[in-house]
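Below sits a lone chain in structure tokens, taken as the form predicted on its own.
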Amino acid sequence: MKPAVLAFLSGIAVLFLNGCGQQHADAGPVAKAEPAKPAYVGATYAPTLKQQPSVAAMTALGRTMFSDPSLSASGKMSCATCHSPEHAFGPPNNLAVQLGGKEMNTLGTRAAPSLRYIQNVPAFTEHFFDDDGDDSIDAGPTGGHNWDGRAPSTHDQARIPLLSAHEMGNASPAEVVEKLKRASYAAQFRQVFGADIFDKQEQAFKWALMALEVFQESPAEFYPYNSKYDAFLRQQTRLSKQELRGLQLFNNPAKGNCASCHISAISPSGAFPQFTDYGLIAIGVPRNKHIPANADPKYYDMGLCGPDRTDLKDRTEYCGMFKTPSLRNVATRKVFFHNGGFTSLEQVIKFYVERDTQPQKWYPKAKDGSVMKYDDLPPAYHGNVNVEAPFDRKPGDRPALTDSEIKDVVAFLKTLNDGYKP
């Protein structure tokens, strides 16, 4: 996996049990991870308002908008349809990709991610350097929202589903604004942003997106840091023996090596871990035949180099790369990876450790009997696929994790679910 944002702490479980984390025992529910200022402060269009909206008012308005299906072309789909508050703001079902569009009968091309713990996602850059004082290690493409990192902020990300033909289906920002003008909370929108807010459609649309972003900066709803693992870091509880084994396997670079991308340690600044390094990586996930677009053998979703993202379409070294998501609340999901092709955590981890040792279990065979490895990526780009541990093996080698160890890792991942009460 790609170079870690933070150095690996091989003995983290033992260290915390011995009191290394004492300074964080009373760190509070979010440690140091909350944003320093409201998302809209410093926005280029902030001065156009005659009044300065409050964070509380924008949060309340954004919450209402988030659950409003009337903002879609079908009148049946809201942001919460795919990002359910009851499911860690991820999908509430086991569909690989969600239904949307004007008639609610169009399937998308990518799985809906969780919107929790994205408050610190940096804007996309092709060259990311750790903030640990060592500026010599280029971690490569990092940051941005969406599976391909193309949206630089949460409000830019909110624009995409509102205008996507296979999501909320609006033809233009003006169409969204017209729906807001007719919404039951139009008076609330005017109260927050000013009586003349709808006079300029472009301004109204921008502030609608900003209201959605400010809502998604709400700590209690989007980054509560109240999982069992957070309580463990604060020394408010202990992990079971199985969970501790899972944590050690998760961190061990010779075993799961998960922490090289899914950071599990408290940062040097004191912030609790997000369980992602925000990077983009190619791991060769098998093609999901249940996605309608994949019925065309010439169609490939190659993440960073297209087709949804177009500014890097000529950077072929990026083809096949997708965002490394946070693993917080991952055990609440029913489908995994950008194409929703896997349906359990056990299956995901088995793929990780058997992709190279038993590829015939995960990829189809060609007519000549050969295994079509990395079948969801054109052969010209197979060299982009990551080969670091646990992908550093060849057919016939022993997988990095046994079945028993996979169960231990899954047990640990379940400690990342929010809502734990010590």
Ligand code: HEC
Given for the second form:
Amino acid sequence: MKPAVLAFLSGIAVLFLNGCGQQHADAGPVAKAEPAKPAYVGATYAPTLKQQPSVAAMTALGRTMFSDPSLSASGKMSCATCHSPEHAFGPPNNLAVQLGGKEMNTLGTRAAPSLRYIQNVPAFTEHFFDDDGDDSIDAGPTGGHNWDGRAPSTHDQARIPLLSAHEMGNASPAEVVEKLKRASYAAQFRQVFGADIFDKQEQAFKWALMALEVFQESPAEFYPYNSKYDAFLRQQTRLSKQELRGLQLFNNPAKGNCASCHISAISPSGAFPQFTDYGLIAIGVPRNKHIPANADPKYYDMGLCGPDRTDLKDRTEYCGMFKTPSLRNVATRKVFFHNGGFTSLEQVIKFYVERDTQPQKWYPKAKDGSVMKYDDLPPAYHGNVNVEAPFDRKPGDRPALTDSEIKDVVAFLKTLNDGYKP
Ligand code: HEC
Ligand code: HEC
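Having seen the form predicted on its own, could you give me the form predicted in complex with heme C (HEC)?
The next block holds the full complex; its first chain is the one shown before.
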């Protein structure tokens, strides 16, 4: 995707695989987990108080709110219902999309992502120039929160589930504030934000979103960098032969080429890899028939160009693009891709290498027997779909990875789960 980054990555990979330690011994143990600076400090968004609340107080409140079901219309759903702390803040179950709403019986349209390692997601831009690599290359649409990059920050993001009819189902910010006022920790809320905070509904709502954001920036819970792969980068452990083969296949531009989008190497400035370049890319994931919205043949979730995102709805060259997710902790998930249509990592990787060589295995057939490739995107936009490696093949070609190589890549992906104990 980005040739400069790619060249650098394969360089690093070669260093690792040759066991030449010197190079990254200089770089590590860096674990530059970047912003220690809470987002609300100096943010024009943050309403002013006589005294700025401390990060510790905000974090504690945010943590309590995150798991409080009384903040939902049903009284049964909190952020943690879909973003389970025991599951890397991803979904705890195997549902493609989660149930929510007032009666807890409305299904959403997208898979719940993990909330780990999103602390450095850059603001959405249509033209991204990477200062770490070759900054003259326009990498295209990049960044923002959600699968379509539409939320500029995690505090803006938090409004969406609190107020969405198919999630926590509150009718208005005022309704959320009313619930906070009745919460068991209301006194704590007043202590942190001022005795009269509940009299100023708009401010109270904004501070509640800020508390959720500050909680989601706590390093130990949200970006611990303590996977086996991190330990390997710090030279505290070795990868098994199979995991190393998997890493090599993951990085190799002629094999998986995964690292061209899911960055796997320490950055030139010394930050640990996030396993995403935050780019928005169309890869032509098949339509998931189990999502109720998809019962309407005219409905398409096209990511960047809508319908959930509305500011770029006329930019048809963006239709079908979704944000490249981090692959950290991906092996803890039970459903994959924006529509949750895949249920194992083997299946995901098989799709990558067979989408173009054996499309009939992945897409339905039309009445005339032809394969409806990219069936979740109107035909006019099929040209938006990425065709770089491992997608650079045609029917009948050999897939970029064999079955046993796919197993190696899966073994490597499992080293990205947090909580490794040597
Ligand atoms: C019903 C399930 C559900 C609930 C409840 C829920 N979320 Fe989410 N969350 C999702 C889904 C689905 C997405 C992806 C939405 C999209 O792409 O449009 C998401 C996306 C996010 C993201 C964006 C991650 C990124 O960087 O791309 C953040 C942050 C987030 N949620 C935080 C929260 C917070 C905070 C709460 C509680 C106030 C919450 N969520 C409640 C399902 C849920
Ligand atoms: C051209 C960029 C690109 C390349 C190359 C690429 N990916 Fe992805 N990957 C993406 C995007 C974009 C998505 C999200 C697509 C969607 O949901 O529509 C994704 C999603 C995934 C997911 C699902 C994660 C989740 O949370 O649901 C996995 C697993 C994954 N990729 C693994 C791989 C592996 C393994 C390779 C190499 C064989 C690879 N990717 C190559 C861009 C890429």
